[in-house]
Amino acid sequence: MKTIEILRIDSLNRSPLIAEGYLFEGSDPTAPSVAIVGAMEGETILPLYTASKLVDFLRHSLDDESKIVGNILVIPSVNHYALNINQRFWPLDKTDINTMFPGYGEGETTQRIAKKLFDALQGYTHGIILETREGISTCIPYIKLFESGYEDLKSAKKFGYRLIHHKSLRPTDTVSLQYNWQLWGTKAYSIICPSDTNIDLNTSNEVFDGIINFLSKNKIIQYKVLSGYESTIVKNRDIEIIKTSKSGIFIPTKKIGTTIKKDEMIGKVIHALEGKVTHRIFSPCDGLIACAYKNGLIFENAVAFRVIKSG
C-alpha cells in the first residue's frame, strides 16, 4: 500500500487541507481497476467509515497480496473541514464539491479542490461516489446513475443493492463527479448513503458488502462473495411521493426497506401541543419504502416517503 497525497490548501489560520489516498497496486497491469472516493460532504460520516473500513480490509483481510489484482485507489476523505464541524458543505462559503467538476486550478477554493482531486482520479476503468441523499431525508443504500449516455446499468448490478435509480439527467448534474469521471471514460456509480449521523452497523455492512461484490465480479480482487440482491432499476415514474397535510410531530410506523401494501397505514402526524393524531399516512400502492423524512418535526406538505411502487 502506498499512501499518496491528493491535494493541499493552505489556509491563513488553521493547518493545511491535505486530502490522502491508499494506493493498493495490483498483481495484473492490465486487470480493470477502480478509484473510490469517500466523503465530499459533511454532516454524516457514513462514507468516511466505508472507506476506512474498505483501506483496512484490502490490507488486513486478503491473505495474500496477489489476490489484489487490479490497481485500488481509495480516497476516505475530501472535505475533513465540513467534517469536522459536521456541516454539509464546504464551511467558508457553503458550496458543494460535488458541483464543481471538472474542476478549475485559478478558480475558487471548492473548484481547485476538485481540479486536483479529478486529476487524481484519471486512467481508471471505474469509480465509485459514496454520497449522500440531499434535504431532510434518510434512505436504504442505492446505486444512483444518471440517464447521460454514458452509463453501465449492467454493470451497476453487480454491487448487488436492491434499487438502481436510474435518474433524469438535470443541467446541475453535468457538474458532478460522476457525469464528468464518465466523460472522460472512466464507468462511474454514486452509491447512495443514508444521511444518518450516527453509525448504523448493519446499513454501513451492507453499504461496504456491495463495494466488495463489485471488486470481486469485476476480477479487480480474488475474494469469495455471496450474491446480493438482483438490483431492480427504478425511474422517476416508479417512485410514489407520499406528504403530509398536516404539520407536527413525525412517527413513521414502518421502517425504511419495508415492504407494504396499498392502504397500508405507514405513519402519523401527531399535534405538537395536544398530543392527540392529527394526520395518519397510509401507502397509495403497494411498494417498498425506500426514502422517510428523517426529523421529528414535519411541516405541512413535506414529502414523508418515497416508495418504490410494484406491480
Given for the second form:
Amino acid sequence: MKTIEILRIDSLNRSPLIAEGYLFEGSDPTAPSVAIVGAMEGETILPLYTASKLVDFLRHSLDDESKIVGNILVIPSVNHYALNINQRFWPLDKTDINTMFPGYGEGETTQRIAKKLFDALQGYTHGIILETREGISTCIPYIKLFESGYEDLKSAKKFGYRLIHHKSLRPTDTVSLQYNWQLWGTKAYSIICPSDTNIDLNTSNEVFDGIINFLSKNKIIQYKVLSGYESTIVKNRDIEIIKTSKSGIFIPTKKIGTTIKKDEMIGKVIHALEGKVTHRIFSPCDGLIACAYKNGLIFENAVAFRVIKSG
Amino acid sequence: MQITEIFSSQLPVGEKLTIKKGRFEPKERKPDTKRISIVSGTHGDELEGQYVIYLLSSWLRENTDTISGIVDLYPAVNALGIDTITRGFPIYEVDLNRAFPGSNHDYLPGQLVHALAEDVKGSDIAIDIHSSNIFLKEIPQIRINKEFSPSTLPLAKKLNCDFIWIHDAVTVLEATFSHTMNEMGTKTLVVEMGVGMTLTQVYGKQLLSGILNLMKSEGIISTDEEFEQREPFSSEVGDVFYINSPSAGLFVQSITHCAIIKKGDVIGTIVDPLSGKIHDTLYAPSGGILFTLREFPVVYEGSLIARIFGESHENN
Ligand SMILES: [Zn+2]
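I would like to compare: after the form predicted alone, may I see the structure of the form predicted in complex with the partner chain?
All chains and molecules follow, beginning with the one already shown.
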C-alpha cells in the first residue's frame, strides 16, 4: 500500500487540508480496478468510518497481499475542514463539493478541489461514492444510480443491498461526481448511508459488507463472502411518500428497515406546546420503510417516511 | 396597496412562516393592462433588494395617480433566512434559487418556491434582485441567459444598470427562478448589485430609477417625470476576466470602488498577518470595468477576487 496526496489546500490560520488516498496495487494488472470516495462533506460519519475501516481491512485482514487482485484507491475524506467543525459544506462559502464536478482548475476553491479529486479518480473501472441523503432524513443503506444512460444496474446488484434507487436525473445532478464520473467512463455508484451522527455497529457493518461483496464479486479481491440481498430496483413510482399534515414534535413509532402493513401506524406528531397528539401517521400501503425524517421537530407537509411499496 | 400572503406554513413551535406580496394596481383594469413582479430576498444574506422594493413601494404610494399597470412586490422570498442571517433555507440548507420549479408535494423549500412561481406566473415582466453574497461586491448589473436574450435584452437596457452580462445556458441554472419564469413566458431579468448583509443606498436609488424607467416605457406607470437611463456595458462586445486568489491569506484591497481600470493596475495584495509578508500582488490582466470586487478579506486558493469586463481588442 502507498499513500498518495490527492490535493492540498492552504488556509489563513488552519493547518493545510491534505486529502490523501490509500492505493492498494493489485497482483493482476488486467483485473478491474476501483476507486472509493469517502466523506466529501462534513456531518457524514458513516462514509468516513466505512472508508477508513476499508483501509484497515485491506491492510490487515487479507492474509496474503496477492489476494488484492485489482487496484483499489480509497480516499476516506476530502473535506477534513468541514468534518472537524461539524459543518456539512465547505466552511468558508458553504458550497457543496459534490455539486462542483467535473471541477475547474482555475475556478473557485471547491471547483479546484473537485478538479484535483476528479483527476485522481480517472481510469478506474468502478467508482464508489459514499454519501448521505440531502435534507433532514435518514435511510437504510442503498445504491443511488441516476438514469444517465451510462449506469450499470446489473453491477450495482453486486453490493447486495436491499434497494437500488434508479433515480431520474435532475438539472442539479449534472454537476455531481457520480454523473460526471460515468460520463468519463467509470461505472460509478453512490452508496447512500444512514445519516447517523454516531456509529451504530450493525448499520455500519451492513454498509461495509456491501462494499466487500462488490469487491469480491468483481474479483478485485479474493475473499469469501456471504451473499447479501437480491437487490430490488426502485423507481420513483415505487416510492410512497408519506407526509405529516401538521407540524410539531415528530415521533416515529416504526424504524427504518421495518416492513409494514397497510393502515399500520408508523408515527405521530405532537403539539409542541400542549403535548396532545395532533396527527397519526398510517401507512397507505404494504411495504418497507426505507427513509424517515430524522429531527425531533417537523414542518407541515414534510416528508415523514418514504415507503417502498410491495404487494 | 393590498398585502396578501402567497404562502404560509405553521412552524413546529408556535410560529407561522408567511411569504407576503404587496400589490399596486390601477383604478381600472383593461385587457392589455401589464403586470410586473419584483422579487428579492431569495438568498437570506442579500438585503439590497429589500431596500429597492422599499424605495419603489414608497414612490408608488406617493404617486398612486400614475399607476396604470399592476405592480407586485415580493421583498422577502426567504423570509426565515433573512431574519436569521442564513443564505439558504434554514435547517434544510437549501439554495432556494436552485429549487425551482418545486411543487406542492415537495419539501418546505420546494413548496415555497412553487408558490412563488405560481403567483408570479402571468406577469409580463419579472425582476429578481440579488446582492451577490457576503464575499463580493457587484456594480449594478443584469445577468441574462443567452437563450432568452432576444426578449430580455431590450428590457435590461432600460434598467439604468452599468453592465449587462449575457451568459451561456448552463443545465444547473435551469432550477433558478429566472429560468423557470422565462420558460413560463414571463420576461425575467436578474439584477446583481452591492454586497451581502449591507444596503448600498446609491445603488438602490440607481436601480429605482431604472425600474421606474422600464415601467414607464412599458406603460405600467404614466408620468411626465424623466428617469435616468445610463448606457450599460454589454458582454456581447468583450470578454470577462476572472481574478482568483493564487494563495490563502488576507486580501487587502488596493482599489476601493468598482471602476474603470487599466491593464496592470494593482487590485490588491494577499498578505500573511503573522509574518508580515505579502504572498501575492494581484494585477489587472486587462483594462476595462472592474464590476466585481472581493469585500470579505479571508481567502483560500481559488477565492474570487475580482471580475473585469474588458474590450476584446485589449485581450493580449
Ligand atoms: Zn442571490
